[in-house]
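In structure tokens, the next block holds one chain alone, the form predicted on its own.
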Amino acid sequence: MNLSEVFQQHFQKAASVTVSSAGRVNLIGEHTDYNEGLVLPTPIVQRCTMLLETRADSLVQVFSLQKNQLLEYTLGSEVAGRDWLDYIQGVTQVLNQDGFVFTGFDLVFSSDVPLGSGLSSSAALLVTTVKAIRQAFHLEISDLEAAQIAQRAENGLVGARVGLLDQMACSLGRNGEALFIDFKTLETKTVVLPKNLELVILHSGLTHSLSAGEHGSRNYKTRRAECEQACALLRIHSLRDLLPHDFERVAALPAPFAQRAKHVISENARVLKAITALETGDLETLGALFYASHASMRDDYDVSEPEIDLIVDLARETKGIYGARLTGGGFGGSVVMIADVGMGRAAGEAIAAEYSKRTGNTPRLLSPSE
């Protein structure tokens, strides 16, 4: 059964709103959005589609073709702790707060961006109800506009106090591409994928949840507040004031927090480096980017595991792959590799019986096999 066949089955009607949005793979330049920092993001072929019609009383009734469920609310009454229609009570309690006037409606929506993957399945599902709203009721808001409600959505009533990078990458990332963002002026620039280079992705079995409560020092909360203490200490406004000359600088910080101003620091640089390498079709510097960037985000960042450690190095001994990272917030998610055109769903799939071996869990190949 089709997702129009879907909204017909509950609502006894036909969708007029039916918008998508990509989830993201990060190539390089993590835990740097919230530091006004640098990115790389393109879209992945998994997506978020919504169908939608709206209604001329105030109640929101949502179909979940994931979870089979049905819920509802009023507008006005949005309040937290309903798992996932969070995301869809966020998005019109920040809708409602700006101003902008609308009606209940009726929703279906369906996503194969899988969850805690690192790949942005809550920003996909966020930006895809903000632009089903906006073309159902003609709001004026525009792509980056529609990403900034998607962020306070997500750090308002879901209460994952997350940066830009992933509302952005979905609402303006085009595929074929990747997204370059500069966080400290919102600039951007598209980069175009080079014929010869292939993403892997490869999703570990291990889940996470930004929006999760403490569990010990490691977790995207305590992160984030180590960077602004790091920042305190060295009284800068954000880790982007600090260049590689300030690497001596930055030592002289007390643990943890040197370690992670120099992940920051150095992730920076890797970004207009792997741009280079994009741009030239240099796939073994951008390979070894990538396994630099893991590296940090593994030793200084603190933020892998080591079933997304061991997927890494089983690239390094895989034929056609170049380079392979952690991406995403971590503590769990995927692995991003690049391998030659052709040569990565092999790669791929070799990788991915090798960790399931290894470790017992059940990794899914994201691409290019599917």
Given for the second form:
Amino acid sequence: MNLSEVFQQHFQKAASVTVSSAGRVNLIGEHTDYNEGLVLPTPIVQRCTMLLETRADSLVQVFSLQKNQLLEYTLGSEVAGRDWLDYIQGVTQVLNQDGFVFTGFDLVFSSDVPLGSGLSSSAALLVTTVKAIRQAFHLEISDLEAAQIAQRAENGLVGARVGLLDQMACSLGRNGEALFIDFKTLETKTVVLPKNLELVILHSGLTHSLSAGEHGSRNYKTRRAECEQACALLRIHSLRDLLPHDFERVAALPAPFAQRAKHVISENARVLKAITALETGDLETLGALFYASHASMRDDYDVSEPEIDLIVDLARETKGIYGARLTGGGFGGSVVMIADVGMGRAAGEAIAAEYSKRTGNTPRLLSPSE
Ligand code: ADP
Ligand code: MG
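Could I have the structure of this protein in the form predicted in complex with ligand ADP, to go alongside the form predicted on its own above?
After this comes the whole thing, all chains and molecules, with the earlier chain placed first.
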């Protein structure tokens, strides 16, 4: 059954609005967005697609194809704790706070962005929701504002204190291009992906919500707090204020603040080098930057997992692969790799097969798509 038929089945009418947004893979620049740093995401093939029709009353009915579940609420009575419906409620709550005028609606959506895998299924869902409501009610909202509304929804009602990377990538990203964002100024720049490059994206099968690692102090929230603590100790506004020549000053901090700050400083520098490598089609240099970024996330930022490290190690031994790194917030998720064009699929399949044999996990090759 296609999405229109699902809509018809649930609501006995057709939907006049169709909107979709892709998930994203962050090429490099991890855990830098909330430190006013630099990032370089690009859209993935997998996306969230939504059908919407307005209602005359203030009821909102939403069906998720992945959850096979229909949930509802009334505008103005948004409240946290209703599972995935919080993402929709979060958006209407923010739009309402901002004074936008709209009524209730019926919604059906489907996403093939894997959930909890570092590829931003949450931002794809939030951004698509904002854009579907924008289109249905002719609201004046730019794509950047759509991303900011999505972030406020995720920070607010959803309760996840995430940066703006995912939402901007999902809202502004264009196929075949990486989007450089400087979070100190929100300045963006398009970097065209070179023709000799093929991206390989392998999902480890380990989602961050189920990851054994994401307990105690090994989680996103703690990493953010550690960065704030590092800034307080250094008496600076944000870690972006530091450059590689500040390494000595940073090394004097107690653990783990020295390591966290070191990752952010070195990662920002790697983003700038990666842009040059992309612009010149220099896959060797780009690959080396990926491996260095991974080592930094593993050793200094401590957000990797043994399974993820295994995929990166297997990539090193695989022909046609120049570099590999954990992408997204970490504690499970996916690995992004640089391959020669035409080599990605075979290389990705070989790595997936060996990884599966050694761990018993079920990986998924998400790019190149078949
Ligand atoms: P990521 O963004 O890395 O995929 P998150 O934990 O930020 O991981 O977001 C995953 C959450 O987003 C899911 O647990 C679910 O609540 C929500 N979500 C995303 N896509 C869907 C979907 N298709 N149906 C229902 N909920 C979804
Ligand atoms: Mg997310």
